[in-house]
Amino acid sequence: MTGTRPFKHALDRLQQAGLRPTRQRLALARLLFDKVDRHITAEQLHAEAVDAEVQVSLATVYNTLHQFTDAGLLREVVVEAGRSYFDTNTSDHHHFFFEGNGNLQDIPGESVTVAHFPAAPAGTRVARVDVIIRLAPEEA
């Protein structure tokens, strides 16, 4: 048998990030990374895990998403207090946020220019600038 194991891509991603590939991390990594880049909430990922018959609590999903973010596998996009999405696209880019349905859409990094912003406080540096453009339906 010469085929690739179905979890190899997820296993490689976890190992390259320095994370121990536990059963639950592998299962969640497969759900996250075996598809195209996307934005997902912890609740959405938990529902996908339940549908895939992965036994994992919502708390474990939250913890794993934050571990993946800390390891550089995901970016957390906070659209409002208590509402975060996790983005599998970690490249330099920004977002449109559709207020009506809560969807996020990527904007290429080079499409947004920030001309002026204040100097960083003493002892700090600007690590990244994240732009979220909030969209509402046009009024009729």
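Nothing here was measured: the structure is a model prediction, and the numbers come from that model. Numbering follows the first chain given and starts at 1. Only the largest set of C-alpha atoms that superpose within 1.5 Å between the two forms is called the rigid core. Compared with the form predicted together with the DNA:
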The other form holds:
Number of protein chains: 2
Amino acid sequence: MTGTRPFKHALDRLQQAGLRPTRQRLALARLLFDKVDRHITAEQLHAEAVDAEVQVSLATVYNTLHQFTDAGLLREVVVEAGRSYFDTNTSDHHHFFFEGNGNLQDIPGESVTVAHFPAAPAGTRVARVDVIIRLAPEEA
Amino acid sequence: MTGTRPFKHALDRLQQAGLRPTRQRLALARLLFDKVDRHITAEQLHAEAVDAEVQVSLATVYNTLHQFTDAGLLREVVVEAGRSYFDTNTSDHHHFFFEGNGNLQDIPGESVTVAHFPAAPAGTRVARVDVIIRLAPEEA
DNA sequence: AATTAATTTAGAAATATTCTAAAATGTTTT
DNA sequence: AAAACATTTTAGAATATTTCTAAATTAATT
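Okay, that was the form predicted on its own. Show me the form predicted together with the DNA next.
Next comes the full complex, and the chain you just saw is listed first.
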């Protein structure tokens, strides 16, 4: 399918999210979702778009990333002050974070068990449980 | 003790960390450690210092927070893009994060069990495991 | 085709943090 | 205690990331 109707997949995602299929959103959706899952920053996605000769401003990349996140198509991952990663894997999972180089790697949800944590305080509900395993280079 | 030798505690911490006891570091150490554990940003600490008529620049507050963190006197907590909290509780523990108001609350280490996660990739070691339980307002 | 609503855009603004190099302070040596 | 040296502090500039603004464009509806 992918070769024959290259926009179908991206279009479906936008419709599912109730977002107008504009040229920019379609192009960004293709860049984001038509490949293996990954973690990307707004700057990186903008650079990819420019590279692919998609005309889109950085402001629109930010808008779109947030709209996709609100729609559940992306997940925002915060592990470093001053930089947001957007994760195309929205399933239940966790992360390895390499402090050395800032690299992020998924850990499947089944591979980690978070057991018996306290109940959410009154008036709140658990929106998500993030487990970040921070890795440092092994010492010699 | 605290009333009679108010700088002793802060001084001990600096010496333990191998940091010269300058006027600014002493004052910031007192503001940070001579009260109950909490989470504070650089701006907030600077405001407290100004309030307490401690003359210190924001740059020094940043320097000091990082030096204290490197020395293990503080722990940096990243839960929101673009803002760092410094936690005076350096023991093994986790956090509730209230997405509504940006509030952070400690969860004692014993209250959460993170079971059987994958081994650290070759060449790395686990520096820390962060569990962040994100809370949203309960819907009506 | 005209109207309306949503989206995109460049550039400015806001926010948080780091950098720079000079001045001040603390430490060690004489 | 003065001189010499090293460390720290500082203001302000610089950087980085993100958000805002208002005008222009594009998409959807009539």
